[in-house]
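In structure tokens, one chain follows: the form predicted alone.
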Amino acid sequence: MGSVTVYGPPISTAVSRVLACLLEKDVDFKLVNVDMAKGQHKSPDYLKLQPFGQVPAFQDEHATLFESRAICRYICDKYANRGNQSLFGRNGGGPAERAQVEQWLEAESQSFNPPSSALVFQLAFAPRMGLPQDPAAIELNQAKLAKVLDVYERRLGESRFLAGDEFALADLAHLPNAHYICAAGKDDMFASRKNVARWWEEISTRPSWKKVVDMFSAPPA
């Protein structure tokens, strides 16, 4: 086992983006659960490593880091020479490609994320919580989310993936929330747009991101 210390449940949508880009690496790494239910992540002992009390919190040697997509940044470059190697830019890309990562990766985060994510609470999270689903918040953000999806189609009719013809983190960053999405009975929001659903059958079907999924089933450590 290497020196990576992921803390959360990998149910979470932050969470499984860090272990998603960790397999993508070939990084091994430690999961230690951390129940949320029982305020475990408002613990005085957790929130000296995630002072906000959320999940993940990451350590690797002296680093300690919070907020997922941050940690996939220091993943990449930290372990620039491992596993897929083009998740941030190939080798010898440049500032143009590795821009290019970037941008979409803040697309995802900017505009995809913020719909997507009020539907994952809504569709997947708030039965869970044993909470009402709330029906003009899923309207509301299926039609902001449809019209994230309408310039992606576009996107991908010019390129393979989001940042170019490989595989990169903004299109593994959009994986947790799809998945969710997708798996609550939304997936014609992707299905329907000839693009996009190539993109996520490609994407989705990547073997770091079922092994992920398998872990969202597996008893916490």
The other form holds:
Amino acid sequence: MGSVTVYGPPISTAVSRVLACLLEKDVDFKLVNVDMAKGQHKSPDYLKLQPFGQVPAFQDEHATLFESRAICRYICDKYANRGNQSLFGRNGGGPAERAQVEQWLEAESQSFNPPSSALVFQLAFAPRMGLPQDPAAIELNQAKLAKVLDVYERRLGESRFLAGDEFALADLAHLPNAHYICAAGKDDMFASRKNVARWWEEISTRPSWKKVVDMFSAPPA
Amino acid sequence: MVVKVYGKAQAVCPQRVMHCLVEKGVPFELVHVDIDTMEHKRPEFLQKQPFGQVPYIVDGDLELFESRAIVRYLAAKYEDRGPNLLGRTLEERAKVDQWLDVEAINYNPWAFPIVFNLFVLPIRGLPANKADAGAAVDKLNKVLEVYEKQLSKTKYLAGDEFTLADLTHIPATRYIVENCGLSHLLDDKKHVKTWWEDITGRPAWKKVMSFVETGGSNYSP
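Now show me the form predicted in complex with its partner chain; what you just gave was the form predicted alone.
Starting with the chain above, the whole complex follows.
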């Protein structure tokens, strides 16, 4: 197997999304920190890897990629026979199962990610960066996220995970933002919805995610 | 049985799906969803698309929502027909997914408030948020500067062939250029302008526009 390198701080939600996928797939990797406080993500060298100056960037012997969900899709297909083999629908599940995973992965990126990212910034990162929180933004995005979680509550009453009965990329993609929201004390949004609570408990206690969370407090490489 | 696309013909996301179907020479029926009378927020519709958005498709037994998930599904299902929209190798596919996600996560969040505030709200006679639109224009311009660099190296975003990554940009960008008085955003960037003229000059896209303009409901290649 060639060498996989992920560039970015592990505490970044998008970086940790990729790390969770690599760990689920049992793929070894090297993590190279990018010091965002020092503006390293906007340095000419880094912009060659990721022209928008965002994290993560990903390299293996065949590809240099960005966008965490695109990287996850590539990892699932490239390492199809390693680790968890049903992240993109079961082996032999066919295009319809894969399409269901794609559908909920898009729902995550289009409906869940915008309000949850805003909340993660306000609740977890603004304080860390010494920036003032915006109560109006918190209230607005909490209300938007609540509507999304209401949809998830109905869906998760019909199936164990979002795309079906197996943990898949569509569920994995939610881990980082939901983790920070819960860690900041807003876990009632998840806990108060019975099916969402069950789902969150299952996905957040997976060994791969626990390893990622451990990396949040490890010293940077 | 013909693929059914549920949505309003003038809406951006259904147009993405229709363009993909026309590129692939796949017949479809467009089933009109009356957005103006909030049909998409009524219980019967929410059974099919729980976020209350268009489009969703029905393809035999499969029902699917999220236009970018739908076009990935269609491009894979009909990979042997029409132009290759997904890349031919794993690495090419990863580039397509990467730029598709750039459109979804870096481009669309700015394109949407521009079209919504400068086109949709005014034609409904509703007050628009010009500040939001202005801020979005600045952000979109910065994203297009990155596109300019990429398109100076490759003919299309993911490489030298037209793919889904280019396709998904077209409907919203057309509104920005033609209905929001912002054509300079693309015209003042040499490679972006060439790319835009090329992808909107594709016969399949012209057929979609003609279909929309004539109020079509059944498309046959």
